[in-house]
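Next comes just one chain, in structure tokens: the form predicted alone.
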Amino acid sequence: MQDCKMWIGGAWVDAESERTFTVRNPATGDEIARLPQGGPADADRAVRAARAAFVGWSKTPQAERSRILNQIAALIRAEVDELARIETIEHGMPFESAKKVLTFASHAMEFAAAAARTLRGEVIRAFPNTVTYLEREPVGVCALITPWNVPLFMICAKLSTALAAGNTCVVKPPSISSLIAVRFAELLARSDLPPGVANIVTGPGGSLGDALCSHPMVDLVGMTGSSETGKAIIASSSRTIKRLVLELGGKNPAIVLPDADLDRAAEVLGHHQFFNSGMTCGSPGRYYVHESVHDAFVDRLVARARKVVVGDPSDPATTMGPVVSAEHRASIENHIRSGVDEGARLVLGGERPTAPPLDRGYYVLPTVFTGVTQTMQIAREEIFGPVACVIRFGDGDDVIALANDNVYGLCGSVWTANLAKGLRMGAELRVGSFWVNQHNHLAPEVPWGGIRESGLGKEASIEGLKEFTQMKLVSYELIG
């Protein structure tokens, strides 16, 4: 078992309490690492290190900040096999998928480095003989609380944007996927990043995370996770009034119309449903399929699900590994049971594999429900697993009203050969992002973020970069 330390102020340190916690391999249940169990004292130490480093980093020329971010991106690519191996044994993502996600993380960092060099202010012509303008400046110290579903990618996406804009950061990775964050800190230590600019602390959200969100020296909290955690962060951060960038849950509608290309719809939606064992906030949460094509679409979706190879994520043949923990598997299985109990028809999956060696890990087989109704628990709550929920609708149903009947508002898609109709329907969806004949199609240049209980603000793109800046009004009179 590997023993790890936290990275604070450019030094490797233990938790002040000297307490630790263990991380397990979700494919086997075996313990693989022991990490410091940080608490409020460690949060304070990291925040003070970031505050001390902010003075110098915020004044560092943008070209130099961008150079260092590009250097870190290059280090990620140079170590991508090792990083992917860690994601595989700690998180359960198949090795080749992990490599692709980590390469995408390096691209996100390079984009932030380049985009930051284009940020500019605005001149305001409000008074005679006076120069008035708005300039962008860094917010300050950012607490970045990251999720376990794509752990290092989310660290890189948030950290690069914050650092590129001149902020300093304290990163708190999820307890069950902290080993990859510590390995990433080793890359930061090899880079030219000054001490204290980025700090990585490990420990539970209930104590360490709350201490960061309520700390008076933290100016912004960026977080990806559940809506329930987001609400707790809003409450905790309100004690000291902070900027918030929150990417929360989703129950994303995919509307399949009679003229849709069913083969393409089933292939694309099936990919996003089962990629990363369904643990993706943008995955399809509800399939609204017109009754005239319902059975044909379900046949294709089930066929796509049967192509998924569930197995050891280290095996190159595997396309879907375990879910992240025994607790999360229990949550998914509770949702599956509720679907059956409420009368939905289980047409595929719904169980765990029982043959060795998969009986040791936290596996859930690809699952497809039909006969789902709007009021069922599986139609309303985010499952965050490989579970497709298909809802039939007819000509008399207002499918947009059904799609909007949910507390979330992250993303959605419409599938039709009539582009104009797809765009009109998408315009009525209450979501942060929607696609026609595509789903969850993202790039570093594309902003990401939802509305309602799916979050606050945007990540990625130039818009995401702006979230980590604040506008200052500067005005002076021309005398003489």
Contents of the next structure:
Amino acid sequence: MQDCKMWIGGAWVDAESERTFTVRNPATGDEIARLPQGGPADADRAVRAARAAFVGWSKTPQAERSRILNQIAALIRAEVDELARIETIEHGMPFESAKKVLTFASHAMEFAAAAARTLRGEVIRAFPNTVTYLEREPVGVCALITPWNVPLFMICAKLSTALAAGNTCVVKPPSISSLIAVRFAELLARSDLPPGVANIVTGPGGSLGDALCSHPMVDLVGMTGSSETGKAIIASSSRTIKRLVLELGGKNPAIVLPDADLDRAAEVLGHHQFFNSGMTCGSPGRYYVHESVHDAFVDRLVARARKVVVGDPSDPATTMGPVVSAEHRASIENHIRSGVDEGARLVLGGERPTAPPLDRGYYVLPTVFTGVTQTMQIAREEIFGPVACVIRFGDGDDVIALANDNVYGLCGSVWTANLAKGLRMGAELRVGSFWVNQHNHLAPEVPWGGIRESGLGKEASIEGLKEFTQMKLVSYELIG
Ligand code: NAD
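After the form predicted alone, can we look at the form predicted together with nicotinamide-adenine-dinucleotide (NAD)?
Now the full complex is given, and it begins with the chain already shown.
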């Protein structure tokens, strides 16, 4: 078992309370690391360190900030095998998948480093003999609160844009993914990032996270996680009015029309359903499949699901590992039970593997439900697991109204050979992103973010970078 520390103000420290917690390998249940259980006193220490560092970092020339971000990206690339090994033992993601996701983490750093060099202000011609302009400046100290589903990528997605724009940060990963965060802090420590510019604290959301979100010296909270946590953060941050960028839950519709390429739809949607054991915010949450192609599509989706190789995430043959924790498996299994109880038809999976050694880990087999109806719990709530929920619709149904009848608005897709029809339908979907004949197709250049209970603001792209800036009005009179 490894003993780890937090990274605050350029120093490795324990929690002030000296309390600790442990993280486990989800494939075996074994404890793998012991970490400091930070609380409000540690949040305060880290925020003060970030505030002290802000003066220098915000005035550092953009080219120098970008150089250091590229250096961090290079350190991630150089250590990708070791970082992927940690994601495999801490999170359960298959090693090769973890390596791909970590490559995206370096891409995010490199994109932010380059894009920040293009940020500019604007001149306003409002008065004669007066120069008026909007200057784009960093927001200040950012609390970056991340989820466990793609742990280091999520840290890098937020940290890259926040630092590139000249902010300083306190990162709080979820307790169960803290080991990868402190190993990443070791890379930050080896980079030229000045002390206090990025701090990494570990501990529970309810105390440490809450203390960060309500701290008067924090100017912006960037958080990815569940909508319930997002609502708690809106409440706690409201006492000191902070800028919020929230990337929350989803229950994403995928609409399959009669003229869709069913092979491709099942392949792409099946990939996003079972990648990372379905623990991806953009994965398809509800399949609306036209009755004329329903059975043919389900056959293909089930065939795609049968190709998933469930196993030890360290084994190169494995394409799907365990889910992240015993608690999360219990939540997925409750959803599966509710689907069966409410009358949906389980056509594949729905169980744990029972043979050793998988019986020790937190596994759920790829699962497909048909006969799902709009009011069932599995049609309404985010499951965040390898569970596909297929809803049949006919010519008399308003499928867009059905797709929009949900509190979330993250993303969605329409599958059809008729591009104009796909675009028209997508335009009616109340989501932050939609695709025609694609799903969850993302890159650092592409803005990402939901509407309604799926969140506020955008992440990635120039739009995501701008979230970490604010505009200041400057005006002077030309005298003489
Ligand atoms: P979570 O909401 O349980 O936790 C997210 C983070 O918030 C963790 O670091 C947690 O410790 C912290 N937290 C918890 N309570 C807090 C509080 N009161 N104040 C401050 N911080 C607090 O989410 P999770 O279970 O880690 O992740 C899964 C969720 O994340 C799913 O709902 C998924 O859809 C969502 N997600 C969304 C996106 C997106 O881009 N929209 C991406 C990935 C995951």
